[in-house]
Amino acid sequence: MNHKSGYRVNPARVFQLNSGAHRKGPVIYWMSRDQRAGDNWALLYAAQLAQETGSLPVVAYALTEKYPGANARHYGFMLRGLAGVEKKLMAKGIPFRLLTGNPPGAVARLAHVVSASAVVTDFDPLRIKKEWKKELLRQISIPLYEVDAHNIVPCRAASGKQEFGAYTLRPKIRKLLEEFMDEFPDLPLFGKRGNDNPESAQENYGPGRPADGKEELNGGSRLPGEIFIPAEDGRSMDWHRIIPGFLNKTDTSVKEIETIVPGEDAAMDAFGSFMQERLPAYGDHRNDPNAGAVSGMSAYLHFGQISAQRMALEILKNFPKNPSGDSFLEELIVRKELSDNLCHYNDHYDSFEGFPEWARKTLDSHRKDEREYLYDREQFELADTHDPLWNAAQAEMVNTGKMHGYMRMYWAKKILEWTPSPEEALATAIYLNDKYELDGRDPNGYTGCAWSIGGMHDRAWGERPVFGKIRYMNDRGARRKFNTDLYINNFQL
């Protein structure tokens, strides 16, 4: 192996969620919200860690076919991603492991076949991978590491609280951003041959293949309910058969998204057409539906495929002092920051007791009030309102699994208009968001509409019926942005 080491992560973006003690083995890299090989912070202190022991890092992804939300539509995109990050690795002559089941006790599993000495994850600030991280600590003495490899300014050291909005998080970021905003380093070479050989991580460390005298990292040792279907070589997997395999046990009525090419290189592809072509207009014209002139990068981001610091080196580098790349960088950054902050701080990020003060007095104040239409939740999903523009929001979001974001604020806020209660509105909201969104069960979703139905990081404006003191919106004003004709011919169920 390579055991040079040319670089270390800053520290302050690592947390310990534990006081285990090391000891010697390879070091696990539990890959969940951040995947891909390059750019990727927590997979590179999972490299350095395994450099200065003389070890190997291990990537082990943990599938469920149970996680909230998720359907075929999520998971085809997921685990296609995966399959070149797979490839990618073996290129560094680092391991890949599919985990099915119960994802703590899977890595647990695996940290005990393999002798880990510790384990790497990402840090997320949703619920359930908090309850995760938990279970796994429940079941392992080694020290488990938390990385954000996710946000450029990690969410712990821009703030140790919730903030009120993005008035208040953007000067702490700013203030940071110089620390945290320097160029990834390569992911360093494992293995004998590398990236000569993007076999080699199989070759090296393969079925019946020890690994520095350990239990084997592939093949031989294979745990309860883990996926590999070799391909023909015998080393990489044979993702043309394992990913229909594994959908088939999914939700398979919401269908893939064919349009949008999922993985990293795609990633990369994407952001560099709309660097060239769209951003010089997104200053102007990112809330108009019809202008195309918005990034496409949201379902990418969510599912780690690309870096969001990545993004903005780029930016900087290519479009310095530019309002286009100003704006852009506002929403990239503090924008999607400021919805980590809330959901890590936040533990009812989800649900109307998570709303400020303010807004669930105001809305217990007009409860009662009548509502013009009622509709359940079949018909919000079947986009049967009498409101067309409505209809065609929710129709672009189930036929090409993403909507624009001035049209989800729209379309949230008439959820609540129509809805019995602020709690069953954005019930139903966060239900249709995470079910078609290709970017749903993501901070940014429940950030979303906890601004639009519960005026999360926003102000008191004009008291009116249903909404009180509520930011309103309607179809008014929609005209008077932009062609709304135009966008609801574009889209029907």
Given for the second form:
Amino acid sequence: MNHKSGYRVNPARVFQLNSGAHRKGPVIYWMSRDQRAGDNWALLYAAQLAQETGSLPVVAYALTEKYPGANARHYGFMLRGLAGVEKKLMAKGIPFRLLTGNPPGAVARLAHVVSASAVVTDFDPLRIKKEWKKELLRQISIPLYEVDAHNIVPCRAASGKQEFGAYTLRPKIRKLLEEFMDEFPDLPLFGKRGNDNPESAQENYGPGRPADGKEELNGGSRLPGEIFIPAEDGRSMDWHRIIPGFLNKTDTSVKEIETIVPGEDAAMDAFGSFMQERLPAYGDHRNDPNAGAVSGMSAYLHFGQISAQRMALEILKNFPKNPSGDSFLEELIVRKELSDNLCHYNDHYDSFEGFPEWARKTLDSHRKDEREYLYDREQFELADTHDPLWNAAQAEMVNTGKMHGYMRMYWAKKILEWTPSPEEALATAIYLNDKYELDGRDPNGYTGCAWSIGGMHDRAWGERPVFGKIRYMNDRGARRKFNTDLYINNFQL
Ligand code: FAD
Ligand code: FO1
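Instead of the form predicted on its own shown above, give the structure for the form predicted together with ligand FAD, please.
To see the whole picture, the full complex is given below, headed by that same chain.
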């Protein structure tokens, strides 16, 4: 190993999930939510631990074809991004392992095979990820550290409870922002020459290499239940074969999106273009779906191909005290981190039971109201409603993988209006959102649906049929804000 780089990840970002004792050996970073080599506090922490014990970090991604709601559109974007991650890690002399099978089982197995000293993983408030971590804890006795590499102010540090809304979380975040908005150190180089040395990844197993010389990781033999897809002798994996092979096992009826280029480098390029060309219009025009004033960064953020903290640092550097910059930071930090707060502290973030009490009460008292239109899930999916504006929004999402933020609110509220019950409305909105949005399956999505249908983080408004006191939206309001005919013309299924 090269040099000690001397950085120290803020311990308030780190949460140890068990009481396992640290020993010598490779440190596994179980990458999941934060799929990038740069600006990643979880990876930096794994590298820091490895340096402290004179060992190596090993990055593992546990790929499951059963991720809820995911299909070829999402896996294609994710895997193409991961191919770039492997390349960047190789340049740092850090091995990358793609594991398949049941994720916690596969990670436990890897930990055993390389005699790992610890596992570091990234923070994620979603239920499935919490379950995976619990399952891993049952299978390992080494320490498992969770590092919040997604939020600027770590979710647990920002607040210890579910917040009522942006107005209660905002001051808590502001107080801590300076402490956590630090510059990222460079990821240290492991091995003498990084990827100049084709053998480096293998050599570097050094201390962690199992005494019995098991070759699963580099030799590619199959293990019962889990298959390791190995990099051979320090060379890159054959992604051209792996990606189509994997995609064929998924639902390919939802097509990949070619207009959003996946990966860390593409994410930084996209963000650079946004700052140069569109950020100045963000403050005034972000609610106009025709204006092209929004960043389009949500898919990159969802898959962790870019760090929100890097984006915020760039905005502060390039647009200090700028109203558009401030308005963008409000969405990127307060709104986004509020979503993590909800999902982390409310187990029912994706169901009617999770709505605030006043919202459940008002929706309950309007259950029997007559609905002027009623559609089932298939009619919604086929954009087959009486409302051309709604149909255009659905078409935008299906065709482009991304519906504009203003239309997402309108779209979800109309599903509530035209569905027999709020439970069914929420389930339909989540189903469609997760199936077609590239950024779906995200805390922001569950929170956005709960805001639109269940008054989450909102207040009570004037009472009306079906909605009760939940905020209402209609096409007249949309027409006042932007040219709805132009939008309707742009998107059709
Ligand atoms: P920009 O306006 O450029 O904002 C920059 C970033 O700030 C976004 O990428 C996002 O990370 C964050 N952000 C912006 N608006 C919000 C918001 N209202 N809440 C939380 N964070 C926000 N967002 C998702 O990432 N995934 C989803 O699945 C998702 N589903 C939604 C469903 C509904 C019904 C609603 C009302 C909102 C949903 N949102 C979702 C939130 C928001 O609409 C999107 O984040 C935004 O439209 C993404 O486009 P952008 O990157 O161009 O946003
Ligand atoms: N996380 C994983 O660790 N393994 C996966 O195979 C995986 C698939 C996947 C597919 C679509 C998608 O939107 C997310 C997926 N994730 C996967 C999780 C993702 O990294 C995020 O952590 C959460 O969806 C958002 O917090």
